[in-house]
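Only one chain is shown below, in structure tokens, and it's the form predicted on its own.
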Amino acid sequence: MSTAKISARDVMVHYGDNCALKDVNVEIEDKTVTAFIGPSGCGKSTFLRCLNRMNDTIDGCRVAGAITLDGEDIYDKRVDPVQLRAKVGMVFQKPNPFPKSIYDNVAYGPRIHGLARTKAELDEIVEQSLRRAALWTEAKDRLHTPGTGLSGGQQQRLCIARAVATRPEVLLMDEPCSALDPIATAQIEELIDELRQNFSVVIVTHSMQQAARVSQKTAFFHLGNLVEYNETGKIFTNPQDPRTESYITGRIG
């Protein structure tokens, strides 16, 4: 019996005539942090965006193969991408809070998806989400001030709170620390470790040190291929493919 939360079979992605991903097969486990590593332009972010159908928004992008979430095909015509993205949340590279209050940033998703029947329920979701994102203490006295007034690291935690507010099952993070300083990065990494108790977390990172610190499983992408996927410790200490070893030792990248 597979414990996979997300299963990808023979996934290929084309942008026009350009093949960005070739035959990716991978099983992503629940309550685990999975890191995607590899050189720039290798396909890791492209694959991440397949998992919540963000590629649907790109003209000329075609996705082939099968991706299932809990055994259900996420590309089935009956699946509403908006509902899918409530289940598969996403945090981007640059913090991108809405030009609204801290409260309204977090309440936005629950309001759209009808997750709260009363103001008290919505208040509870907002508080719980900010607590999960380790932002409640800093934000509780300024909930009605603009989210854009927070520091970069706090803004990224606000985006994480916004993503977890719709009670997703999977959290995708596309280089969530690349715009942050080392202290904010350490806080986000600590947070990722806590989030995996409740979510399946998939993180794209340029930093191999970060992948080694936060993930239990690592997938190495190179030139549109998923070269190797294994426990993080094995990928970094005993890679099976010479391309993985070359990347980790700094010979390619």
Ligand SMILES: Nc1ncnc2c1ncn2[C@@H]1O[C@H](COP(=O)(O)OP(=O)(O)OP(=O)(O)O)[C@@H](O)[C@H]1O
Contents of the next structure:
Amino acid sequence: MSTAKISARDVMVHYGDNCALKDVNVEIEDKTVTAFIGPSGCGKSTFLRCLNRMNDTIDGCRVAGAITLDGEDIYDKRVDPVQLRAKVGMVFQKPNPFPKSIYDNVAYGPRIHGLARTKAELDEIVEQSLRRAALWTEAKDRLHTPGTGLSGGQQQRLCIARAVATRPEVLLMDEPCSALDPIATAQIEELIDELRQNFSVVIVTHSMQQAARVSQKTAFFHLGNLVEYNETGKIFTNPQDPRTESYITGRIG
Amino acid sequence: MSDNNEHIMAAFDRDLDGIEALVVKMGGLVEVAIHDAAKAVATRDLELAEQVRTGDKAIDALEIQINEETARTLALRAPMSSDLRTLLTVLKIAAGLERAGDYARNLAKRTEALAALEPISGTDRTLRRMTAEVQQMLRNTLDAFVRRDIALAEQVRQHDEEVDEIYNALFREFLTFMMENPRNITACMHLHFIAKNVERMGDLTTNMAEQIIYMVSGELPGDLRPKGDQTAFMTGQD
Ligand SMILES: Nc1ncnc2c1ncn2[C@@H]1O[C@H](COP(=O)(O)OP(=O)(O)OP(=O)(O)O)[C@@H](O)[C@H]1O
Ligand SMILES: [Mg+2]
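Right, and the form predicted together with this ligand of this protein, after the form predicted on its own?
So here's everything in the complex, that chain up top.
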């Protein structure tokens, strides 16, 4: 068996008649940060959603091919998508806090998965998660106010806190820093690097510098194809495909 | 520019073009310095030698300007891939050109000492031929840089062997002259330093050419060049 945490074989995704991804083959390694880059609409979010079956919830979306997590088919009938998503957590492109308090947003996952036995333990998880998402200082005095009352960047960090609270084995992050200032961005990048000690992280980002800073592997998508997948250092100093070169150097492809 | 398609952000192209123009300008000055220094030595032209020495300041100033503008572009544009390799190459070429300029100045400096000494027959012509080779190598290197021409850069690398051969031959000749007549020693020592400097210029140019191969292809040439200077093993007995 390979060391791949997630392995995708011939993945093809349609929205109705529209083909959004074709023939994607990739092995996502364990304890590694993998960056997905590529122009808007190329299918990065679509592919990310395949990895925790988030596309199941989208009408008209059809996923073909095989995706395994630790060698097990995640699209198998016996797999419970809710259990899967506890293992494969996700931070969405648009912050989507529940209409609940900041505390409850973070405590939600640990509660339903029974990760805390006592109130003190739950408090501890909430604080830890908010700290890791670089939101604790701003949120600690308003934990019981609505999450939706936070600023855009704060909501994004709340969603990150919520995602790490369940200690997923794989964390999928769709542009997690798009609304963050440089300090919060650096804190999230530090968090990602820390998560890598034990977990896999897949991050979609439009910032080449961010991909270069945080990831070890980078995948470049273009028009629904996975064009190039390699060591991040290689992709950014000497990509093999002219489409990758044009994209990362900011040229008209 | 580096590729036929342009950056979406035109200002980036202007920055890179500006830096490349500085490199070409610097290279042109070094070419002239090498030519003039060799000529000054051969004709014992003290005035021309002085011109080479003062001209080196302009070369040094250009290196500083190239370094500053490259650092600025690295910081402001965060270049990737071929753009990044271009800027790294620019830094190395500028450093190589600056060193080559120093060697030309060293050549020129010896003109005065040589003017006071008897000429050593034959070696002046060989020295000029050697310098002309290096000058041509440098010109080809700059062309290869501007045109992104790997084949031309490769040709420069091969050429360096010829320069090394001329140097090795000259070294033998100097030894012979010195053994024949000890009064030749002073002039031969000066001429030998000159030949060694020209040989080093050839090496620097070769390094620049290799850097250009990296810039264009993303890989440094794999096979190691033969080490040309064999004088470390010469004893004067053979
Ligand atoms: N829910 C949906 N229904 C129909 N088509 C969709 C849906 N989501 C995405 N698509 C289409 O699939 C393609 C890929 O979209 P996707 O969101 O995966 O792109 P992306 O690479 O994440 O882009 P961005 O960088 O803008 O987020 C697009 O053509 C898009 O229009
Ligand atoms: Mg997206």
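Note that the structure is predicted; figures quoted are calculated from it, not measured. Residue numbers count along the first chain shown, from 1. Rigid core: the largest C-alpha set superposing within 1.5 Å between the two forms.
> Is Ala165 in the same rigid part as Glu138, if the chain's motion between these two forms is treated as two parts?
Looking at the motion between these two forms, one finds that Ala165 and Glu138 are grouped in the same rigid part.
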